[in-house]
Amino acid sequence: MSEPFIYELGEPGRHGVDVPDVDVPETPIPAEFVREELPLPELSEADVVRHYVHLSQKNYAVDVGFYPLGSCTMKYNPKVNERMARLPGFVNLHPLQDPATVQGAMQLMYELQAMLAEIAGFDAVTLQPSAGAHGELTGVLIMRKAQIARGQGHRTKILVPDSAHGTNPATTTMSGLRVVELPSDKNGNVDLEALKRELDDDLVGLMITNPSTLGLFEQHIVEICELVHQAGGLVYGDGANLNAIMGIVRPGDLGIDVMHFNLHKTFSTPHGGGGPGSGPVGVTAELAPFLPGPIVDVDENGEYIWKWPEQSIGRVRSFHGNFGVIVRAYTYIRMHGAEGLRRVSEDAVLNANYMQARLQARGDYPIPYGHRTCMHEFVAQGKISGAAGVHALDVAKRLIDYGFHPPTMYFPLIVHEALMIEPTETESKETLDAFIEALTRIAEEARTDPDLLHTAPHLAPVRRLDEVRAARRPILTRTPPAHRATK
Amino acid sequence: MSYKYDESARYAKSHEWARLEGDVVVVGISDYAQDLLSDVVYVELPEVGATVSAGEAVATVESVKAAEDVMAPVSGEVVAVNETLEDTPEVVNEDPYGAWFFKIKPSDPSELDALMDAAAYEAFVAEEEAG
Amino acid sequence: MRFNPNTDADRRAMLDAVGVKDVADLFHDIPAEHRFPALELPPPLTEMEVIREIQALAEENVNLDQFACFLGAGAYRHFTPSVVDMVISRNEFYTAYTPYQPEISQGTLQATFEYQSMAAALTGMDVANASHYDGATAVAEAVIMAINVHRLKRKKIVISPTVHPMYRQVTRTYTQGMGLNIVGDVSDGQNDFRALLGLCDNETAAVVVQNPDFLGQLHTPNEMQDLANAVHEHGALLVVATDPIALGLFTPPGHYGADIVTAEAQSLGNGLNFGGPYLGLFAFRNNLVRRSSGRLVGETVDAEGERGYVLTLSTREQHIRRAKATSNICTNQALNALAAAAYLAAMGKQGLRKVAELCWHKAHYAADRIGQLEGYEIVAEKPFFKEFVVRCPRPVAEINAFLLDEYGIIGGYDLSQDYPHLGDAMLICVTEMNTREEIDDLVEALAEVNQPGVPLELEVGS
């Protein structure tokens, strides 16, 4: 059923909220600036939480079932993170209060920054971006200015694998610089003859996402990098994967010089229907001058203080980053420690690995690179043999009406058919049990009933929505017409 | 798959056709082409009187998934767009040869020669959908 | 550990499955020489013990529920509604990831519709998309949208030096390496739309205000008109900065020839939070969407023909466009355009604005009472709506101390290092959350400090 637009509930003359009345003298408001009209729904406060009530009914969460998602790291998020961000003295705080009055929230900024420079093996971090592609630019952008400190200032050049995030080459281009793309070898790896063409005197550096779209682990990572570096340039790590290496491997010990984190994927901090996020970003001593700023430090007297790097890109938001987000991700990692962390990555690492064996050994979808130990996640393909129509689309579409939230699809592009499952560590072995067995009767049913996947789903909310008519004739707003900017 | 092949136009292997007529060379995308990308939902078409040079990027067209660059199959001055694609970009999937984009005055008619003739497009066609 | 649901026998089994012996050898890929590094991380807490030492972090600042709080500069203490926290705690809400398949997010791709519908007709605007980061960042997007909107061939960007300051930085930060000339905001920081139009040419991509100003200033619908007219003479886009709380009363950009308006919309029921978590809200015309950057909800209907919502116009984004996107945003400020929506369907027509009346009148009540005082001048050319210039006769930073020490009063925000020319100058910030005693205990506070007598060096703590 049809949960009503916003704008057809309520009767004129409702509102949600009593606003209090003037308690000082009124001073005239100019008619010359007053708006005519304000078209904004009227809703009494009940009619308003059985809206959103009504339509939250119609989402799948973590919170409500599995969500493998490939590259997004959907595990669950403990509430207790929700107490600490919502305390009074942290939600209640103004950005641009003294310092000597929030040397509390500073001290959190501080530890955290710390933390996530032992966690990935860097010298600094900075807590500002909003997230991950927030922490791309504000990478490549260190990247760039770094190079220009080095009098490499004529370097344009970016090298993206081809199995990249679409963030990197847009990142890349945001920044002014050019992306070049680098093919992957037969075992997913960087090919590098083609890394070895293009280390020359117009790199600034490499973008590279480690472990892999694919799930792998770079297996000459160490190599590339020192490729990089002789060449003259830098290497950008790109965490999105690093649920899988905590307590395995620090990026920065294997010469990545910068990389952000994704505080919204490893970190537990919740999705929030696609944001906020948070993407911190580590670098090492050189590039450490020109983080943006102002970062947390502490001074001789144990003071935390706002500092801002010497040769700083400048900031790239308003205020100290997102603070919220921030105390969720300190909370999961102060409960974790060192061990736990370590645990996390094996047991996402360990999900992921059982998962594509049972799916191998059941045989019914092809997984290109299933000769090798994949990381947290790994990318099947949605071409059931014996059911040439179907496409992945199908598969992900008939995963809804078992329960399950489908797996990322159609990326990374450089395998066709696309089904990237990322379990991670939250999730028990009955419930990937259940996913493998959702997976395999869809394979049966694809073979003996294909209509079925082709018009699933069938128990969502919703039957398939008709993408090409809203991209064709878009309808982004419906407000009162008489509002409109454009008549 | 079998797709159709204006006999009259001659080819690009970014999969434009270019077809003479009269001192202009008519420019649109091939139904392999269109069904490659699924259903259209938007074109983008180059300003009329801009110079171009073959192989240049000068429109682009898109489905839900994928925005793709028409290039130039010659050199010369854009004379002519076809702004009904621009409301109703459905017609490239439903008739992909008369669907035109755009109408180039060449600057060096002979480039067309450099491009496939409809056999010799077919034949690539059928090596990309191996490959 | 109580996150990783897995029993000892459970992982025996997977690893059987799999065909290894122990976990340790899924990660053979690992140089072995930086396999397994120790890290040095503070013990593990239970979550008993994690409250414990969290709140005392927590305890140690000075909240605003304590202290009366007369700063705004970009970030704003307004009532958030109970109903709000209700809607952005429900699971299936904040626990979803963005709305990829469309036939299970109906929840978060009908809210997000709601919000980018009730965000156009507050600014007025045609189209306003699923947020950008916070204000500083929407309006770098709006300088980079109107380059792409220009193809890339005009490269000057005109701003009011009364745009935030840190929006101007962010600003130059997005933009380092795309070589724009970026001008208008090194005079004496006066909101003078001559001397901006003056820079504008047929080079000019946009031309960038804010309104009401950083200041607090409000222009005429009038005024702005004009300006709009001047600046598309010359081809360029009109980018307005906003306060939306301030459009709860006052003449949307939409109204007087904006092409893009952007705002800090954490007012709208999100708290202060430190500086973020915010929402970035950002609408424009539709003559510009196919360049617009950010995430876009449309309606739709599905297979048996009944409404839907799914994203649309993906083809500019990243993930599709790649090096040639309008941006890189992927993740955004969903939940807190969640936020923003139910608060606005609270509020209502009624309920905003008589927040903005709100105000607007205490905070005209605050500045007479201060302009009243000796050695205090409220430096306003204009009328403005919530914030106002005050200039001292001590400097800012001494005052704020003595208040927050004798009073418990957190001051207006100090503008000296933004605005030398205004000297000994505080911006000071009424809204709805402060009562007419808090105001008069301001003024008394302002009074007294004023007095000779009065110790001239104030520690913050002492």
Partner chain sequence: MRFNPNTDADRRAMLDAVGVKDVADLFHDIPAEHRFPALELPPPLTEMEVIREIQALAEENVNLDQFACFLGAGAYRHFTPSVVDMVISRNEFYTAYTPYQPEISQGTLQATFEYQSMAAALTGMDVANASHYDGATAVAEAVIMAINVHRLKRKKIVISPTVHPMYRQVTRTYTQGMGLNIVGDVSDGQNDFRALLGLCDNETAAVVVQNPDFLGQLHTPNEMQDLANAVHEHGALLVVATDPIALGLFTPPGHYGADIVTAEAQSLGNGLNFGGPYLGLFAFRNNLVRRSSGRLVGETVDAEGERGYVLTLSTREQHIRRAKATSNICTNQALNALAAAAYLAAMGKQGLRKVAELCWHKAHYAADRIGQLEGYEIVAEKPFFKEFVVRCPRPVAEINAFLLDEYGIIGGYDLSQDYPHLGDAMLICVTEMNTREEIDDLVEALAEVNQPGVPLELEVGS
The other form holds:
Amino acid sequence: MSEPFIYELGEPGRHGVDVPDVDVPETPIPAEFVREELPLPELSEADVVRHYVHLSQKNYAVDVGFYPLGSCTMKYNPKVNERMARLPGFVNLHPLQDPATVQGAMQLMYELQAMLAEIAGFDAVTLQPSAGAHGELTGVLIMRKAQIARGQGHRTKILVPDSAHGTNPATTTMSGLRVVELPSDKNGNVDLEALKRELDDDLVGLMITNPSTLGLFEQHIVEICELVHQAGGLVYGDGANLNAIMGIVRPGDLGIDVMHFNLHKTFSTPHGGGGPGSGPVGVTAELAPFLPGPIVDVDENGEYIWKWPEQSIGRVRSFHGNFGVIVRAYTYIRMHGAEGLRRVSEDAVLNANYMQARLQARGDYPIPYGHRTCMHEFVAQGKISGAAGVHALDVAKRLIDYGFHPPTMYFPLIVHEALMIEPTETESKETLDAFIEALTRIAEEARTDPDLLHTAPHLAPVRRLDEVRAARRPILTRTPPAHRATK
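For comparison with the form predicted together with its partner chain, produce the structure of the form predicted alone.
Shown below: the chain alone.
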């Protein structure tokens, strides 16, 4: 029997709020907006509170348990950052205020621009993009405009390795450019010979995720950047995996020309459920004139001002970015300092290699690139020997019964039955061991009782859904039960 929906809880005449009398002149409502009946449930305050609290307790979140979602860096977010973002002096600002009245907020943004530039080795940063994919689009538009400014507007080709993030090809297409995929070699690096074959006069640049979605650091990254530059191209770095390298290596020092940061991943904002996010973009001095504007600068009097870069691509969003996320990131960086940020990356890499080594030793789940030291994440396969009918999806669904959020499934596409696991730096050894033990027990179940996995999860409020049908034919409204509609 399904649990009662909020409509079923209502009773005519029951109420929880006394609406005050109108203290302003009433305005007639246009007739086309008026309905004869509006069958909303009538409930007490206690009914409403209990209903929504109960629903919230069904949600899985990083504050509830382990969230090893590969390539997403779903790490615990310190609550001090939340407190800072909620300070009255920040939450009560309006983006259209005169700059003279928001100097503190602009100082924070100016300093964060400088911090991010220093962390990643760039000369300038914009905080405007709303998320990682938005930062990608911004970066590729900058690359395209820079090529046009060079007199190279005929260039239309972007190279994307097959180990890159899946948004890279979409970003390229949205920018009006053409995608050419580069294969990986046997060690998970970009195939250099395939790269060299594509270095022609049509090249805008290369988009590369480093560390890649295989969880591997590109061993030839400096040579790759040099080859692309020699061909007149630019190199875009996908910064979504910065959590593995910050404080250790700066992408700008390797030859990357433009890169986005995921503040909501690396620098602490809860981002489950679709947001919020922030995808600042850092660039070299050559590309700084093309940044979207305005950005925060300081004048000769020490006042913070809005400034437009000389050849800006224009705005990429309303106002100046997701300010609350910016405050959280600023707090996170100030709390950690340079040594702390390096420790974050070191611990993230340590945790991932610990898990990879233990799973590889047990032998239940093949790890295609297990011969290499991984970075912040690694990719195993949901192909269990002795359980031919069990797939990565079955393993993931069964993990829910053990109280864990499943890792990323079936990505990257170049690994069959992929399970991409990212433990992050915030998880303890005990948590990692418990997750490994759950995977081991699931492998045993797959061999002895595969139907247990095929029908999992068994303990979740909702069982298996037809996810393809749900995406293509969503049901966005609900019809109240007949016994309520007729009361």
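Residue numbers count along the first chain shown, from 1. For clarity, every value in this text was computed on a predicted model and none was experimentally measured. The term rigid core refers to the maximal set of C-alpha atoms that superpose within 1.5 Å between the two forms.
- Relative to the superposed core, K429 shifts its CA atom by less than 2 Å between the two forms.
- Residue displacement note: E445 has its CA displaced by under 2 Å between the two forms (rigid core superposed).
- Relative to the superposed rigid core, the position of the CA of D63 differs between the two forms by less than 2 Å.
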